[in-house]
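Consider the single chain below, provided in structure tokens and representing the form predicted on its own.
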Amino acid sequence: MTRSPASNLRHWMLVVGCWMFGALAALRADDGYRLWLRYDRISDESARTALATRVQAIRFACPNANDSATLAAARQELTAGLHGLLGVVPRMQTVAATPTAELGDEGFRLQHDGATIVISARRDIGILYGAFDLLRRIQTRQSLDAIDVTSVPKIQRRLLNHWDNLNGTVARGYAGGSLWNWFTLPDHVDARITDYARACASVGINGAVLTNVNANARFLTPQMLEKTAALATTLRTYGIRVYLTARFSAPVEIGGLKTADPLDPEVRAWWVKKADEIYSYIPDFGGFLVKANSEGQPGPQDYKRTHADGANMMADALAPHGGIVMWRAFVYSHEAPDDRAKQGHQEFAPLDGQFRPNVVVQVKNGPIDFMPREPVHPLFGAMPQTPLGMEFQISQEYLGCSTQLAFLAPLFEEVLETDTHANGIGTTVGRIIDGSADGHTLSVIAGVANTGNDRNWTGHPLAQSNWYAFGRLAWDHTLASAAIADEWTRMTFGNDAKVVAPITRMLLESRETVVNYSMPLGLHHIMAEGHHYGPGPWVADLPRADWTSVYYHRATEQGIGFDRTATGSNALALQAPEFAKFYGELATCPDEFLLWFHHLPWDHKMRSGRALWDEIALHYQKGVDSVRTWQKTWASLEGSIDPQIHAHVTSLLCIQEREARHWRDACLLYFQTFSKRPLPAGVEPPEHDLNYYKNYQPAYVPGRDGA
């Protein structure tokens, strides 16, 4: 095929693009900024060969051949990538073609035709999707021969929701400011914005929430709208669409309204005339995030509507223009008459079958609030007839912030597969919220993002992990943690198994061990008040019950743990009778979950043989030591890693050596006020007193809202 001049000019200024790209990159230190997408030139020369004489010729097929902005943004980081990974730039060619319908509207085939790699789809933004998949494996070393693989996005919505507010502060975000400068828009976007669009893109992410769930009414103004517009034309290329948070009240504060009553008319047509203001800024905007009556935001019960109510009246507004209401299940009642686990389930699951057709009711992994480690919540094969969401929280709010290395696929994956036996054996979560399990059309999975200015994008450079976790959980929900660690890790820090290995071994301890030096064997809820920074397990005597530790761990001399049995709260009966029974007999429950469903003696013997008391400080105990080993596996990396990178990560793992330390001799001297016993062998003492830890206020802790 002969290119026409103009293709040829757009070629060769790819070619010096891709050639300065990667001479900046080399006179400067790693940084983090490139995350996972770093194109750095393969070292071993036969392997780049043998890459690079299969991807001479790359074949973009799709029903419109017409240029767009996000096939340029295809050709573009193809030409990027596989000029700086193997010194290739191909030729790239669009040819009209209609693959099958099997692709859907962002799948993807990825086939190896002779000389020629074809990317096909039946839109741009699948081409850009196959795009990255194919600069993934070339990143990890996979071969091209003969490659013909098909994939499909398993859930349609796949968004990270930013806590972002108008101040440029993010709401438990620990990774510096907000991405959106706010001041300067829509007049300049920053140029950072593509590239967080780039990454978003990579992993398959097709939708942001713009800003924080404790909702602002000004972001509805026609001022911020504008800006938003602006945000909203760079992420479009890169096929995610925008969304913001609804303020209830909005009406009354911004509208001029006397109520924001769901079922008052008035109400209702300011809602349908904001609906269409904000098309007229955003014709592919995603719709509504809603938290409403919980914690003190405004909603329907504020008019002794329901839930179903408010999320309905929006929803009317938005249908006309293919958005989508997503409301929070985060709800709990202000009189507080019962298990905090069971307040969600009781609100929502009567509303089951009332909500709009683009409703999603947007559910937390937990029935708590984002733990180390919760069951699922009930609500998951409670609700047959609504669409149900999943919100994850990447950023790590009780996971020790962005000073420590927690890497989430574990949570999400034993989240995702776990079986709520609702309609019989297989009623995984992965299929409730992909809609197979109840023939839903509408499914959507949120991560609260764990993004901000910070030069690394998430604070801790291993936390860059948890973000592309997620993406790749998203897309295909049946992923296994540890082949998504050796992929990321493989594309962050390059193929050496001397490297691979003890960074992927780390990545799949980290979770566990957080949990084993905050909050083992299933206690959960016993952090610091406020900031949730560190341990805090006597707070005691706030305006609610269910704010405090004390509430959940339950200690007293006879035991530990919080009843959810017929015994106690009787939480359990709101799951399936099989998942009932499985954690409901001590027999048969998992450790991991055995304080979240039973109060127990502290003599109580366990699986191990020990006495309840002795696993539980061993627990504490093994978090610290693992956290040690990974100082020792990380020192040895010293020279295969760059010196900036390895520096910080070295400085992270002391201050989370100092935290697991500072965890496990606060937490074992507050319960052995009840427990009456000695540390059993192989625990270190505490290095202060009791005093001490509760004295101890850790200054300056990121992320409070609003701060």
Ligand code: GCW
Second form
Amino acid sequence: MTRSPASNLRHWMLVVGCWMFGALAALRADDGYRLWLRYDRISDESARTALATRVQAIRFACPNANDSATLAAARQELTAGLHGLLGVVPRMQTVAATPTAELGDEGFRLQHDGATIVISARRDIGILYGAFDLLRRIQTRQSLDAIDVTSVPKIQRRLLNHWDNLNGTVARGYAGGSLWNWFTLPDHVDARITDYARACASVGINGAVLTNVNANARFLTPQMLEKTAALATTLRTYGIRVYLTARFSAPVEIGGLKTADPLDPEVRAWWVKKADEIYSYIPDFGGFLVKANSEGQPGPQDYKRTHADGANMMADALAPHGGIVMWRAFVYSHEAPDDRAKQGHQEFAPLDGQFRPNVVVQVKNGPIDFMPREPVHPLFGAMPQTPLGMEFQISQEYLGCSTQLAFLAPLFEEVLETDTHANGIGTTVGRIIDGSADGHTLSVIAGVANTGNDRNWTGHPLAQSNWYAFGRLAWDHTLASAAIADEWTRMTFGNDAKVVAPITRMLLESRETVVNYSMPLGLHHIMAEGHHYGPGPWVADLPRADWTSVYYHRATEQGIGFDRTATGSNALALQAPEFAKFYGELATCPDEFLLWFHHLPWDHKMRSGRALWDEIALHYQKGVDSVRTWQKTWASLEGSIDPQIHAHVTSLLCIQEREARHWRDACLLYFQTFSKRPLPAGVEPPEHDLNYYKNYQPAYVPGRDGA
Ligand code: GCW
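With the form predicted on its own done, generate the form predicted in complex with the named molecule in the same format.
Time for the whole complex; same chain goes first.
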């Protein structure tokens, strides 16, 4: 058949079009949506075959062999994962068996029986966790030949705290808007919620507080509870319970009462009824997270009652349903002129023993506020009769928001393994929060989520590692951050050593790098006011002294730093004597915490032999230098990493290098007005004068609190 010239042209256009479409699809960039759950085919054939021979079949062994949505999810994940990675579709069966009690409600055991992998658990969620564990092993190319592992979480409630507002914004959120589509709920549950749940379950996160701690009482109305219940249904399949923040004044705002006094019988009855109502919508509702009498939020002290009165009132309402109250210790009084680092302790330590058994006091890792480095909060070890929950911040409010690489596992690890010496040697923060130090069964660890509706979930593609790391440490707080970095990198970018080694190196250096170029040697809270992005060591005139920077760095012509020893605020006296001695004496206090605990002259001789001023300056420079090294490292990975992600990180590293210089120059120029010393050799001169930095305003920083 001969074609007319026109149809010939059409034919060729179609052929070329198809070819181009195919080529483009093959080249189509990865946008990071799949997170670390990428199940791309293992290209190394011998590795693939070795793994595939071990997973010809999968057996789930659990007491109740009836099918459930959770078991179906496990099957679905394994089917997609094993087919993707290995090209196999194993036979799967569920058999009735009763694994040992040590596995608890969520643990699992992974073994092999010839070519069959056996996942045993006492509940279906353990099977799902086991399925994800198996996939992780395959993704990271671990041999399954002699596999026999048992894994049980050390902490009972492993939660993300979403600071999401009803209007779709996220407080201190840098990855787009809220994931919760309140407008179209309950009719439409976004498919993305299932992927969120898969990601959480893959690292063992089992709860989500959906709403901002600066709470909106409307979330407790039937209209919103119906929407929340729809989310809860999707999350439940993946073992995730829903929690809400409770606004203390809700009885007045949505209940029509005249007071929210926690000892008022009508108020108490209102909360009891409210709890009953919530559980009628969400039978496995986890409980409330409460920010009270903190930064303007209402609370029991408005009625001259204590935090224990407030927490217990809510706890009593939730107790019949098995719910808990997580009452935040992030409290610092409006009037107290005392060191803010002491105030949480002053408010809460005297209340030890007064809380109901279903109350957890949730404490931020450090006594100020999620700084790049803080010593551990003095409440850890000071309330043995009360379960203390950990609150980390995964979103990087003070570590460059989502524009800068700061892998947080080293920060989490540093905190969790710090010995408080509360009951003698070995009372680490990890053991306090997992309950083992003081014999508590209720235990909580929370991370303020860095997720949003950006296509890649976390804004910075490499910030996905922080969601991952939080979950892994929440499951087992003794894991090493290097191991977590290695796992995440392999799962996300593949197992090529030429990619894994440089990326893990960057990850592991990154938190210290941010410390170096922003708040080195124990400096803290010297960021820009309000949005908290970038430097602001000059911030002085605010309604409260402890919101300013000068309050914290205390720079004068004589020296710099906050004296928290006996000659200063004596905050160290709140801690165990061994702890206080270690940080309180210059001979032992690590350089990393020096200016947190000590005020020192500019010429103070450091361990390095240099004067303090020179040391500060060189730390700032070192931070800048590290980012420049990463830029080179990252450039060398071009072609080995998906082009879209590669390009995205390249531009973010460019921002980070600029921000690191900005921090260095602004802080050194400002502190130089006190030290009156020249920059030491090796430190680049600043680009602009101090006024430039003082007047600089970033165009728009997201995440300011919303409604
Ligand atoms: O880190 C600070 C933030 C506030 C936040 C507060 C808190 C949600 O700047 O935005 O409020 O802590 O933890 O309550």
